[in-house]
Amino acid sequence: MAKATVNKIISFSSVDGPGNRTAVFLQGCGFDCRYCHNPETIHACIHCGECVKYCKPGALTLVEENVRAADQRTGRKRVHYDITKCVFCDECFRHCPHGASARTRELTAEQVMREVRRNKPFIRGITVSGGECTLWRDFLLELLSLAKAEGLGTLLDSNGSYAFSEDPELMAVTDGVMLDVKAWSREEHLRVTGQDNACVLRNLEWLAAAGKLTEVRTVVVPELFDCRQTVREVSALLAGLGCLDARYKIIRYRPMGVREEYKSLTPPTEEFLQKLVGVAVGYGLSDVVVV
């Protein structure tokens, strides 16, 4: 069975897709967004152990791990995480010299489903997020197949760096994708994320045409990119494809939870956000919300 590095599982979420859902956050991301509100999910822990001394509850410990190298055993240290002792204070991440989080678990799809099953009477489905969930494709396929078999809805929250059109097997067990469109122009997208957006825009068009686009998200940071252009172009594309009922979530940048060096970015005004809503509604989009 495929495993994934799981950052956290939120039993009940009302902001990760329609209805009440269990949200599973996987570790690792190919984008490095300046305004990322989950920066602890970007990098993988290298087990340097620097975080351990800052973990007051003792949820993190440095333990010996036996590793077989050729015909001999060598010992190396590894950070062990005990979720039962964790108080989720984020001190480990704040003091990590590599910008990673040791507060993760290696879980199979079945192990994740055991936690999801406890919530079944109270949820509509599951949403798998990150980081970037598609880095764990085989795990996703197993987990979503298990969820579908038990009557749960399945959504992916993605930055759009995975070619969904080339994976019909995964799409068959995915009800929809919540797609981030960080910036419309290639140059601005590079500045915001460090990566090109050609695949993102191809996904936007394909998912909309295939009826798999549940939601589009744009985080509004006026000093980083042309937010009006992004909202205008996304709305025009959706309108041109007749995809007027997909939710467009216009997200106000907030300096909470972001890395220290990006806290000085200026949040947009309510007036500016409402102008962006007007742009989207002007193209006929019927479900535009500001959060």
The other form holds:
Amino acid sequence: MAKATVNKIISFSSVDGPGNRTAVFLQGCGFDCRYCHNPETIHACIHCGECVKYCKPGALTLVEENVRAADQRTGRKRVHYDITKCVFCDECFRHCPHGASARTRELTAEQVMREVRRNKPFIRGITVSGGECTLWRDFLLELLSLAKAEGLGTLLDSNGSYAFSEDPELMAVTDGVMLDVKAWSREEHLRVTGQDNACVLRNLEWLAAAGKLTEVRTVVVPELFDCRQTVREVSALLAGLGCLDARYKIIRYRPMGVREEYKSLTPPTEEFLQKLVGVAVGYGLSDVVVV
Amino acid sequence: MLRRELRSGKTIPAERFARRYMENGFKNRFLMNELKYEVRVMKRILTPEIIEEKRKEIYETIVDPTSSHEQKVTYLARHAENFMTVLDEPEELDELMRCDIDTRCICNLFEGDAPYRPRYICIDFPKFLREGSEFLQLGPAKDFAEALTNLMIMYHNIPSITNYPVFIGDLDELLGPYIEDLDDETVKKALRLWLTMVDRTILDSFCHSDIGPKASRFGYLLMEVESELENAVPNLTMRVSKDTPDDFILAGVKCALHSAKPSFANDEMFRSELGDDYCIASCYNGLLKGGGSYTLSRLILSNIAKKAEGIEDFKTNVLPHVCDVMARYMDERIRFLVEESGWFTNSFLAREGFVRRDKFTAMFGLVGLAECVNLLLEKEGCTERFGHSDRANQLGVEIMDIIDHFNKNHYNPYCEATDHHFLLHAQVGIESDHDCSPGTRIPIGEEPDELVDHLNCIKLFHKYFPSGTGDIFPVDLTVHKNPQYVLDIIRGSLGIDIRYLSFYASDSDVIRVTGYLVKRSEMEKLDAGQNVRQNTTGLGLGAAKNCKILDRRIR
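Next, report the structure of the form predicted together with its partner chain; the form predicted alone has already been given.
Zooming out: every chain and molecule, the one shown earlier first.
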């Protein structure tokens, strides 16, 4: 069974898709968005041990790495995480010099499913998010297949860097994708995320046409990119494909969780956000919300 | 026999009178009025010191700047009632009830010492609208305006412990038939005015209306108006069954995010225990329509635990003893009410058949299970806490089983409606409670991090309480954009025999205190020394200060 690095599992989430869902956050992301609210999910831990110094309850410890062959030791150290001791004070990743989090667990799909099962009477499905969940494609396929077999809905929350159209096997067990669309122009997208957006836009079109687009999200940071252009182009594209009931979630940038060097970005005004809503509604979108 | 006793002209003992009443009361009411029975003698002696103390309390009520006129009248009536010593109480009662608040094991919730009306009265409103009332000089209600007016008149004539009606009807079933030919705007305008009148004249939020489990046009319109008005009165419950459409529940959730109501009741569960004729009254009390509850006393489990040496002593000696004293006290209150007070003979509600004595029961209440469990475990050197450990929760279940078993073996002659037993009730607490959580709730501030763990704990306890229990969850604002989140939690909870749930938005002005609703803005006025309209605002303010109700974990 494939394992993934799981950053956290939220048993009841009201913000990761329709209804009550268990949200599974996987570690690692190919984008490096300046306004990222969870920058600790971007990189993988390199086990330098810096965070251990700041872990007061002793949930993080530096242990000697065990290699597979019996009794062979490399002498290398690993950061070990004990979730039962963790008080979620976030001190570890606040002090991480690599933009990573050691507060993660390596879990198989079945192990994750075991945690999902406790919530089953109260949830309508699961949402796998990140980081970027599609970096763990094989794990994802197993987890979503297990969830589907137990009658749960399955959603992915993605930055759009994975070509969904080329993976019918994964799409068969995915009810829908909640897609982040950031800057519309390639140049701005590069500046905001460090990556090209051609794949994101292809995904937007393909998912909408395939009836797999549950939600589009745009985090509004006016001084970073032309937000109005994004909202306009996304709305026009959805309207053109007759995909009017996908939710468009317009997200207000807030400095919470954002890295120090980007914290100075200005949050948008309510007036500006309402203008964006007006644009989307003007194209006939029926479910536009601001959060 | 009745006629012979009448002819003799002799006075008969009250007990025999009650028996005659049971045999003949309803059909020979006028003959019964001729029968003489002996007046009870005073049971307890009030010393001059006690009388002086009571006079002081009366004076304090008269000059209290934070009480409105109506509130003073209610309190003064209670003071007067408490000069009476007509109840033949169990000898052990005084040391368990009339004692210091930190050692009090039984509490009668300010019911007076000479009960002259049942605590909760839930009248048969459909009969009233259908037939009118001779006493109120009203005929059948023929249209919507008449129905609303007649109900309002009736509300003013229903006593209860609060002197206001605690149940004002299944509004959808009662009023739905009258709106068939009216358009939405007309209905909403009339409802807006009517509900405002209810809020401004029923000055106590222990006043409950019900809708569901069927969706109805009236139900939708009611919730639309309620979310606009954001009033604390009346409280509202939506009964939810498997057949209740999602859309109707969602309308309820959206309304609750504005006005903290409706709450959601497990229809299948209540129906299986109380039958089809049940209603939700006062806070969240399951009772019979056309009946109600004679009385409610409560065990203060947290204090009862203090008296025990350990878990075993608590289970085998201390708890059964207090249960026994409280049950005998309740028996005596019921006896006085039924046999002596004359309410069931003289009130027009009984005379005209809007209530029937044999549809009344009584509520055997309790509070502080969490603190009781924690204290007992501490006495055994264990630091595990209620709501957080299987051992603690299991002890809670064992204690509930003992109380349930006691109640099922206690016989009361006047509780025919519920097989001659009382109904257990998880009481919501009063403002003077401290270190004592409502019913079986997990203390505020100690709620499990995950809502799923919270729900899995409460499901262990809801099944014990046909006459009411419930848990309250303030929810994060983002839920306004995703009311289906709450819908999923409701569906999941009712599926695992959770009985009753309430939600409100964490920023709402109307909030649920422990079972009843108050407005934050009104509490602030009262806190600043002004008097306010509703009795319950004062209770809410006390609860905010003593019971941390503003600090619940937001979900």
